[in-house]
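The chain below stands alone, shown as structure tokens; this is the form predicted on its own.
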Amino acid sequence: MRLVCFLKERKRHPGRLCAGCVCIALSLVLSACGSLVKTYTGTDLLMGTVLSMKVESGDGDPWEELTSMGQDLETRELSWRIEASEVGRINASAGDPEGLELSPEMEEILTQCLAVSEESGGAFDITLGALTQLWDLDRAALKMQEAGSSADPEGFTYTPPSDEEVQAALARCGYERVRIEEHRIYLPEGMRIDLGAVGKGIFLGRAAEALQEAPISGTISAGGSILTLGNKNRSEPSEPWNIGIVDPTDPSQLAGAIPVPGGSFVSTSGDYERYVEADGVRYHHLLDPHTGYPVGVKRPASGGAEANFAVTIVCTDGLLSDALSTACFVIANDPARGPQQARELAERFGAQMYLVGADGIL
């Protein structure tokens, strides 16, 4: 879901089928110790989805370092498309008895999401790459829009996975037969780890401590992540950021916004932007570790549903506020469930949840 400042309208990305994209405007005077200060923007793709910045620096411009990292953390630790990264070599590993040792960041990584996932009763899962690839629909999302754009009188169609095929991926997923012992994991044959939902706010966690010493006021997004960094206002240090929230019944419109201190990550979870329809179901990329399917999505024969709610996430931590505004999701869309224990789960870590629905922010 797509994030962006209050106060200024957002912009597109050409060509782009954009999970987050954000326009912040911004507001800042900032004095380091005598150096200039400058303003310092960028926007590029990186991680699967839109990068942006805009800070104010008396530092230098760190636009550089941060695509390079960003660009080092999906080859060598995250991306399970690349089979030589960390994930890709743990997925290798599936089903082998010695395991795979992990590297301190990793284990890191996978203990907290796998906490997460034990609190949420499962809402959350980092073991659904079956599924994710078995639906494909980030790319199949992607070439809609294309297809959409294009001369094509065909256009593109997508065909969902068949119930069996739904079926038989699940049955390769679930956590709780994860195991990591003497920073060793152990995998199930067929088990596959998507560490997608919590990549950019990974990445958003790195970059606030490579610049936690730096002069900097600013914000940096990652798709529907974002990080708040400094004070909004010299004069007024306590005056917190507003960062506003689109509208999911109405992508055009904003719902409203909220008030973020500076230090924070800020993530959302929305049913309405990556998506392709079929058959009159629409058809997005949050699945539902329990049943397999989108969210709100129950079977072919019953047809589909919008979710109620987008959940939006404040915290101090980049993986786990998208964490939780994943499993959040999950929970507050969850009729046996619903929003009360959503939003109990986020306060269990520290976090503040926010639902975004057709009455606005709640």
The other form holds:
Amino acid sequence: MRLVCFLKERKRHPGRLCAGCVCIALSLVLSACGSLVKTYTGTDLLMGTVLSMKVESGDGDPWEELTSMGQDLETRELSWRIEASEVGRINASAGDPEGLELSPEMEEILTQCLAVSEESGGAFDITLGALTQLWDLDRAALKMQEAGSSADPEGFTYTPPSDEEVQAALARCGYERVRIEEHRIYLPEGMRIDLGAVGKGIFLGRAAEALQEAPISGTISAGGSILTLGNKNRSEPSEPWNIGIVDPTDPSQLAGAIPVPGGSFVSTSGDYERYVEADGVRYHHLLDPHTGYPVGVKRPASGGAEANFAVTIVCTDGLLSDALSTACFVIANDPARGPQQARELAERFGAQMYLVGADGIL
Ligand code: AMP
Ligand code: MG
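Let's compare: the form predicted on its own is above, so bring in the form predicted together with ligand AMP.
First the chain shown before, then all remaining chains and molecules of the complex.
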């Protein structure tokens, strides 16, 4: 862009080089030498999790654009906690025979999510809103953390819902009962959409789109999802980014790192991310849509297994990386399905899955 203006100016006044052109030419040369490329960092809260950025940019600091885009995405489109957001309005329309008209963006999001639900045999389900609100684990985990860091560590106790409450909420869920026709959505009475499993991935997808023209390299992370941009090493373009993956058995440590090229979305789901403990049971935020309980949490009188693995997905689509990490976590930790089925699901969407557990990254 700057180069085009500079050349046009030269054509109009071949004998003259205005001061502005000199500046532009100088800045082009400096950019080419890399001396105008600066490092920018930022950290903030977004969608109840930590957003952070470290990039090298020859085009100014993208932080403000990113944070305001993220806040708009959360408040206008995705948050079920905000009545005026599009998801809030969809949920309020449940049971209405007229349904609700969808924005093209939301129709695309919901269609992609429902495809993952279908392909995962229901392990991933965006209609779990009644259940996630009943368990309320995001908020409980935050309260537990606050109590833990206050003078009174006993200040918060979590009471899990009764089995009757879980079954009643489960009866209000089920992606097969969502209808999208002629750009309208029809939700059955009582159903609630929760896009918590894909919000960070959608945000990173939009961040990648917004920055695709910019001369930029670095990483942006939102909770367990990371986007890599450009080349890690300008003089060695084939050198990959190494993304550190948290050890689920000791989240203060890394289990290892996964090498990925620029333009990758890396998303991890694990039971260590948000949870509360009560009576020796870890109630975490990843729910098994077939039981209504957190994955691996024993259902009264029905067996079950611990959630042994975290799961990392690498792919070239933000929403998909996030949806698949949640889906593959549920499948890999289901004793009736297991890691191989989870891996096959990821591959059907052109993604790679890594299992992260006591044996490292597999
Ligand atoms: P993530 O950390 O990306 O795996 O997403 C976790 C969030 O997704 C939870 O806090 C819930 O809001 C939602 N969620 C939990 N279990 C599921 C599931 N099986 N399918 C879809 N969304 C889920
Ligand atoms: Mg996810």
